[in-house]
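Starting off, we have a lone chain in the form predicted on its own, written out as structure tokens.
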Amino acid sequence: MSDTDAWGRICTDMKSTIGKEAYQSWIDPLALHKIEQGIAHFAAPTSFIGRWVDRNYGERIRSSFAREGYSVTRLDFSVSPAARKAATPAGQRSAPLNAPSAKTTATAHAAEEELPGSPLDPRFTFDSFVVGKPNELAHAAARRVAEGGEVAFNPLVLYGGVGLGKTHLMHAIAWKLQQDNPGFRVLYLSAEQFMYRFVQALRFRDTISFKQMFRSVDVLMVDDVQFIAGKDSTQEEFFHTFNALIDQNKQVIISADRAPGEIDGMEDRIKSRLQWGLVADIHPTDYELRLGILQAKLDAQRAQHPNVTIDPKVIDFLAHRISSNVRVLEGALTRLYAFASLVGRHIDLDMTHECLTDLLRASERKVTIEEIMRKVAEYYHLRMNDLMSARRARVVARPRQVAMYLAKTLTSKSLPEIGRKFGGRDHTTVIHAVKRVEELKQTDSQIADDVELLRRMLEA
């Protein structure tokens, strides 16, 4: 048995017990170089890193060797940067990313050994980011700031609902100033991170470590804010950090799920310094940005299962139906490519129905008869008003009739009802569209379809 398996099995065992992001943030980095006379030695990126790990998991790391056998009474840390490169994945670097300074002041210093942040995730990049009307300003305001030089507004808030683009808006931002500007020291993490690393240094009387590390940075990136709500010792040491930084003309960015005014539990004076730069709303997607989100998912996918075919009607059927978020829309078509590859089928719209019925059920909603108008008129790229007004022409009258069909299959209104929604007309206007409908899907294949997928997206 080697130090290194011994290690290794240690690692496994610390990664179940303290959770995932403590062990990719303190043990994950480390690297055993040899045990020898009861002194374990490691290689850490900083003395910092080595000396928190020594403090707050020194005795659970010696006890691990002792059940591996090893009479482990010391641990040593030596700084390498061999163990900063190993502890990164490759093609991706952790945030903050520092570079070497001619400063020797005490602030300087502690930038060395700044705290590691939240690792950046190489997909999330500028030219991954798919740009539509729902987050053009978010976009446009990521991409000013990543150019770095003057700050041109500050800080800059991102703000949207789960899983519309923060944070991989922020991601773009660390890696565009990382390419451009390699002397920058650019920190990003959570606001949970932000906060457990307060209390730690508030538990170990360390603030003014803490204080010189993060107030060092020259680009402070903090993802959902909103968690440090009614956490009142903590934002009171971010409310310090961010004044500081904003003084320094250091450049600050947030996200939060919502506008800084309308986080309850924030402190006014933290909702007033956040609204002084940019606040720029991600909102949430239209079914453009869906559509353009799976089209530029398709060629990876493709790629990755060449023998699998796709209907294109299932790619306008997942952008009109699943708009909940994006991570579920990409989930949704990276299921489908799974289980076609696994069972070697052509991903068409049963399928699709088949394999993704949960999330299906999940986006259910009762319809209603302006939901069908406005869905029919969007999908014969015609206004609403068209559909009510009393236009004969057959680019009008046939989707009127096929939203009348729709609307007499899909809910439980009456047919004098659903005549007063299409512009106050008679029952019997409405019976004569269904009939008619119902000839045609016989008939014309072309309507048969439209029908059907007009059905799948609005069928609760």
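Positions refer to the first chain, counted from 1. Between two forms, the rigid core is the largest collection of C-alphas that superpose within 1.5 Å. If you're wondering where the values come from, they're calculated on a predicted model, not measured in any experiment. Compared with the form predicted together with adenosine-5'-diphosphate:
- Here Arg335 does not count as shifted, since its C-alpha moves by less than 2 Å between the two forms after the core is aligned.
- A displacement of less than 2 angstroms separates the C-alpha positions of Ala259 between the two forms, with the rigid core held in common.
- Shown in the overlay between the two forms, fitted on the rigid core, is a CA shift at Val72 of 2 Å or greater.
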Contents of the next structure:
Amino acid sequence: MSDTDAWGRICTDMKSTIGKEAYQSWIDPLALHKIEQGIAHFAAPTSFIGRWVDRNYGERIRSSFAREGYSVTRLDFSVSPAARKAATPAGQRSAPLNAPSAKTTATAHAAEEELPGSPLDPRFTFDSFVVGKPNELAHAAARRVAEGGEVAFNPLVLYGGVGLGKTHLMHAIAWKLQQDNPGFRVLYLSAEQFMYRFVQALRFRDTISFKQMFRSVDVLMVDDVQFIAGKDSTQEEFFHTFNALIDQNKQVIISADRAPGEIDGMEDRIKSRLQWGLVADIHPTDYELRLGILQAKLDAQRAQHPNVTIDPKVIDFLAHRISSNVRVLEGALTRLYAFASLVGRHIDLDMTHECLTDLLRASERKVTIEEIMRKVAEYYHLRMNDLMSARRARVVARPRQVAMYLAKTLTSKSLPEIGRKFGGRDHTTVIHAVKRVEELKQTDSQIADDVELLRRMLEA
Ligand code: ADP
Ligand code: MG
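Given the form predicted on its own, state the structure of the form predicted together with adenosine-5'-diphosphate.
Once more the chain from above appears, this time first in line as the rest of the complex follows.
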């Protein structure tokens, strides 16, 4: 009976106990080298796999060895990129494996060093990402890249304002790639960290290993790349790393807070290279998406605070009023639930105003009624005076109603105030206009588009 026979039986056993998928990801890539003085020496394709197996299956493996009559107190993993290929199906390992130990091969060792990435947030997955019109393209592109396989677009550039889900999507890609391809070297880091590493490498005159490390990854993700604008030597290094990876057909994913072409202080050659792949923008959230996100977050809050109830009007109110970014939106909900559960109250609009005064004030739109009237008039080829006039013709009346609706939803002005601005109308006229436009938005896609477009222009 040899060590490898025993290991073969343990493998067969584990395949049925931990499941075929987990087995293939973690156990199959291992090759047992020898058992010596209570230590089972394995070759693993990456140090990550070794650590994972030790942490998650170490106990099980040791007791299985005990059942086979071996006293194994510790598992040792050395890295050998060949381990995966050397591994044969469980049960068929008869000859002892002579997997080379990477501790002897310097390049493999350098490549297997801990990647200096940023930690991934476990909450940022595709499952928790709510898709709507504003982020549809970015999401689809991220999904496609996360499938791995043929490199479809390189680089993938995701850009958009603060808090719109760029980092969330990047982490989701990284999670998925790592999950589907254990041993895959996915490096995610902020541009700031990239620079920090580079500056350190310069300081310690160790740019060679910096270069090697970055060029050895399978997927590189750099978040908030606008940070390196104006930082010349970092840009230079970034450019070379970037080119080297793209030339090797390795996936590169970049995010920025604006379109690559609009990043001041970014070298032109980088701007143009970034545009070679797919540039997907994430638009500001619209009301529907915010509603969807709130619904999703609501489930989590409900689970955490089962005794707290919430008036559905509050959700609608938040979706209307907090348009700045998703982080703020989430924060608002979290705060409401924390407050309600603390004081044992139902969440209604009163409490919302009370509890979120600062947030609501900060996200108060700076749009004025005059601006709204000007934009609406321009959009429908009318004069501002038409909107204030008493004319009732549809060509004037409809835009006027749209303008009133926008004034009500985009400003915090009261109904009488709005009425006054529109040629001294009564507040009931404004209520009627708001209702009418709300109905039309459901039935008339032209109106719905007009309103959405105007809202975007006004909020920009
Ligand atoms: P960015 O990197 O674009 O500034 P983040 O990815 O950090 O934004 O997103 C900010 C917060 O909003 C995170 O908590 C994220 O989970 C959440 N978020 C953003 N977009 C969505 C979405 N479409 N669905 C669910 N959560 C989202
Ligand atoms: Mg971010």
